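Next up: just one chain, as structure tokens, the form predicted on its own.
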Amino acid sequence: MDIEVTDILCIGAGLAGERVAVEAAAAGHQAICLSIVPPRRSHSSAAQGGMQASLGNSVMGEGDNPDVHFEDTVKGSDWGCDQEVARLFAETAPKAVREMAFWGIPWNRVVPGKSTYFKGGEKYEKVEAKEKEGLITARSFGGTAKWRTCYTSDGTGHTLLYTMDNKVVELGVKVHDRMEAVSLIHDGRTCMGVIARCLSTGRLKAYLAKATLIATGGYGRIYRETTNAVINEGGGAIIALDTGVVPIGNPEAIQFHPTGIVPTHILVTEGCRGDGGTLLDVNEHRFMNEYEPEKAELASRDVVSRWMTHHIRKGLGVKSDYGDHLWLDIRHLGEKHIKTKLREVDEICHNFLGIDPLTQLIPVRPAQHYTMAGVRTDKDGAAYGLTGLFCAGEAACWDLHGFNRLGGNSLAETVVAGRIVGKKIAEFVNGHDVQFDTGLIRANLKREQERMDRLAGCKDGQENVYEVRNAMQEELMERVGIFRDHDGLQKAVENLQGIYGRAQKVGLRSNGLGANPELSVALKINGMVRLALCVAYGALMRTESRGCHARLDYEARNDRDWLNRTLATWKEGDDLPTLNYEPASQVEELPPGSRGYGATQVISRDET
């Protein structure tokens, strides 16, 4: 057996995984990060706009504090988040941003004096105070009362990840890249590590650890139109769900970002709208101010995505070979602004669309972007169901975001949760001894090797894995998207059950040896369809509208019956998840009320 032992094993080497590893290593523990790709190619690097923290340095952020950030986050979640976690996050975020500055992040800074900014296409003037010169500044993002999104132009994820990876190297954390975790080693009570497959050689290896962290990001690739990278297929969620005891929290909570470019669905940052960009229809008419007079383009993402889709359905979209879309207009921001603060957007437009955003409109429409869903954890990041298993970042349902994530809160979550969970894991390891069962490890290795051999030998069937994946993606796009209803969701569940049957009959066209992408997909396809069924079935059962979960047949947010969190587990042999529920918050600071945007009917908790 090829075995490696460590104190703490981080599955994923993006911002959350590396931040946990940094905290563990700083506490004197040995840490290993596993990553499908070299760490600086992790999907964290794709984040553009910034991370939220209530510093209040900019004149447009004056008076900001953790209380305001907390309130924005709870309202943004449509009261679906864990308020104890939201409070912990809002209090810690300013410390995390300053700490990252100390480690080397080149945050944009306050420049004193007069300057102009745009809101809704209109130019305004602001005056930054001399005494704030050089402090970390912020930009506006959707759903916030203050400007608090700290940024480095529109490459914030890039600079954060490179700086974090430098820290990993400095502290001697080992990173084993091109390694993919294919199953958790556990006895139903305790997690002992993972079985991983080398993507270069195809060989299996066991990693044993006192504590195992899942930090693999989201699983947007179960949808056809997504801003997610090709690696975001849900590997971490799949191996957790496969245990039968670890639940996925709020699987129905899937976020669509308003501005995925057409036709590639690559994201252009919310910073475009935060900096004053506007959305236009086929007549080049601005429309969001008509639907949301107060927030307009800077309502929360779920609200903007719904209104954009509604506007297209009214026949006001722009016809194209790739379907109807709308326009994003940043031309009025000017060359200096676009070439500095939105330079990645400029590059994306030139390289993937062949257009110049200085003079041309950007074709956009909502695309799947983020999973508020994830491995359910407590406030310390400990996963439900297995001792020794933790989770952080987008892979986790911590639960900071509830049913809608505010822009800038996810990048902040990776660093803040990594900081908090890393400390808790270090404490856990100090007081935790584990005995590794060699028989159990050997059995896990044998099971995974036999699974690979069956796929390569087509012993499970002749279904083409890519056709099965395409069918799953089409089903989710068609019936489990921005707008949902009973008939569509019921049909989606039935069709996905059929697709799940097909997934169990997949066989390879290749030999499965070495660096084999077909085998990689085939090993995950059962799990991907299970995740799709968790999303669809969870959405079918939730008979209300809350945040990103918009039911056309149940348009009211129902605080009387549905102020709770879905917990989806998968029992062996089943073709549907088992759904249980828990209260959204055990500690409630902010009672349910109006978000201040997105007209929604509300059934109060007090209604009979």
The other form holds:
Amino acid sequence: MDIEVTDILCIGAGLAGERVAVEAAAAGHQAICLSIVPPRRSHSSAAQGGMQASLGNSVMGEGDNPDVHFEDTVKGSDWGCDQEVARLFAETAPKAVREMAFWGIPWNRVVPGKSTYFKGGEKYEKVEAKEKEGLITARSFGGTAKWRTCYTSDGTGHTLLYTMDNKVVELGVKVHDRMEAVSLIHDGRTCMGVIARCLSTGRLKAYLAKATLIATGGYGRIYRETTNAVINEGGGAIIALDTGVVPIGNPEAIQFHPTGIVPTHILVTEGCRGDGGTLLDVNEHRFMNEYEPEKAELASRDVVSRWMTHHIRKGLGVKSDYGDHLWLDIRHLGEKHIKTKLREVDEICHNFLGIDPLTQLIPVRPAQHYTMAGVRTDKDGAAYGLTGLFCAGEAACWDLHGFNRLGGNSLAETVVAGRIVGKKIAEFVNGHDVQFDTGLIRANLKREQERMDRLAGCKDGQENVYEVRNAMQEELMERVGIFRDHDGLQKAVENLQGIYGRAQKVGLRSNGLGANPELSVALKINGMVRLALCVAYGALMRTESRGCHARLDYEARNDRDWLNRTLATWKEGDDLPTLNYEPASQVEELPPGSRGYGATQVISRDET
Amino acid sequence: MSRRLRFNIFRYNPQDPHSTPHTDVFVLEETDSMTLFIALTQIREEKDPSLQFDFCCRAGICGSCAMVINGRPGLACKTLTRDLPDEITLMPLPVFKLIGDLSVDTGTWFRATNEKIGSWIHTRKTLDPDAREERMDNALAEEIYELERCVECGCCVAACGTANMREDFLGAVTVNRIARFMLDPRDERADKDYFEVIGTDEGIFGCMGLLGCEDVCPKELPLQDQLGIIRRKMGWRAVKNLFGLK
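Mind pulling up the form predicted together with its partner chain next to the form predicted on its own we just looked at?
Entire complex below, previous chain first.
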């Protein structure tokens, strides 16, 4: 048996996973990160616009503090978040951003004096204070009362990830890249590590640890149209759900970002609108200010995505071979701004669209972007259901995002949660010993080897894994997207159950040897369809509209019956998840009220 | 009318005892805005599911998909087929260890290099996260970011004559990284510390000046400028040393 033992095992070497590993290593523990790609290729690198932290250095952020950040976050979540976590997050974000500065992030800084900025296509003037010169500045993002999003041009995720990985190198944390966790080793009570498959050789290896962290990001790739990297297939959520005891929190909470480019769905940052870009329709007419007079293009993402879809359905979209779309206009921001603050956007427009955003409009349409859903944890990042299992970052439902995440709060979550959960794991490991059962490890390795052999030998059938995956993606896209209703969701659940049956009959067409890519997908296909069923079934059962979950047949937010969190577990042999519910928040600092944007129908708790 | 594209793709799976290095040919109908990401994914899903290659962000941001495209290293995800002839030959990057087909191990190479040059901020200060951050001029921050945009794709290493001849050559990517830390006032290393690492044949003096690195850099980083700046600084350092100046 090929076995490696460590104190702390981080599955995933993106920002959250590495931040936890850094904290653990700094506390003197041995940490190993597993990653399916070299760490600097993790999807954290694709985050563009920035991270929220209430430093309040820019004149446009004057008076900002963690209280305001907390309020924005809770409103953004449509009161679906855990308020104790949101508070902890808002308080820690300024420390985290300064820590990253200390480690080397070239944050954009305050330039004193007069300058102009755009809001909704109109030009305004601001004067930055002399005494704030050189402090970390911020830009505007959706759903925020202040300019709070700290940034390095539009490559913020990239600089954060490189700086974090530099720290990992400095501290000597080992990263085993091209190593994919295929199952958790557990006895129903305690997690002892993982079985992993090497993506260079195809061989299996057991990693044993006192504490195991899932930090594998989101599962956007279960949708056809997503901004996510091709690796975001939900590996961590899948192996957690497979245990039968660890729940996925709010699986139905899936975010669509307003500005994926058409047709490739590559993201262009919210910073485009934050910096004054506008959305235009087929007549090159601005419309968001009509639907949302107050926030316009800078309402929260769920709200903007809905109005865009609504506007397209009214027949005001631009026709194209790839379906109707709208326009994003940043031409008025000017060359200097685009070439320094929106560099990646400029490159993406040239490389993938063949257009120049200085003179041309950018074709955009909402695309799947983020899973607020994830492995449910407590405020320390400890997963429900198994001792010794933790989770952080997009993979987790920690849960500060509830039913809608604000732009800039995900990068912030990775480093804030990584910092907090990392400390808690270090404490946990200090006082914790675990006994490794070699029989259990051997049985786990044998089971995974057999699973691979059955797939390679077509023992269960000859279903084509890519066709099964495409059918699942299509189903979610068509019926579990931005607008949902009972009939569509019911049909989606039934169809996905059929697809789940096919997934169990997948067999490889290739020989499965070595780092075979067909086998990699085949090992995950059951789990991906299970996740899809959790999303669809969770959405079917939630008979209200909250944040990103918009039901056409239940348009009101229903605080009387649904101020809660879905917890989905999967019992072996079932073809549907088991759903339980818990209160959205034990602590209620900010009682449910109006968000200040979006539709306002609410069934209050007192209504009978 | 759409073109028929002929892909000649290098194939070899070291984990398969029956595999030998060879070229496979695949023919595809070109579609509108087709990139090599779209084409290779289609080949894998419809024609040969064992084909190995690496894509991640597919948006030119993560640096995963560098390969040799008709003789030139580049990022496959942002290469549009309309910019290529009807016949497209794809090979894995040289210098890096082959994993299979078009997939190479860049992770081990970059980790080793980053360890070797100490690719992090070296400081004796400790952080007080509750205190206000140290100030930095915005223009300097933007200058650092410019060099920080490197995605470690390996194109500059693959295109480098020296790196193809000697295994220990650090490559333009590393010179650029050192330049980034030299610019950064938070890093307390002195010029001589940097030169110990880079002022050798493995570093700036191994460069033959062929400029392949800058030609192929998908982020269009000013790699040759950085080499020139560091060489000049190092010359001055040597002169100062000669006269016993600080």
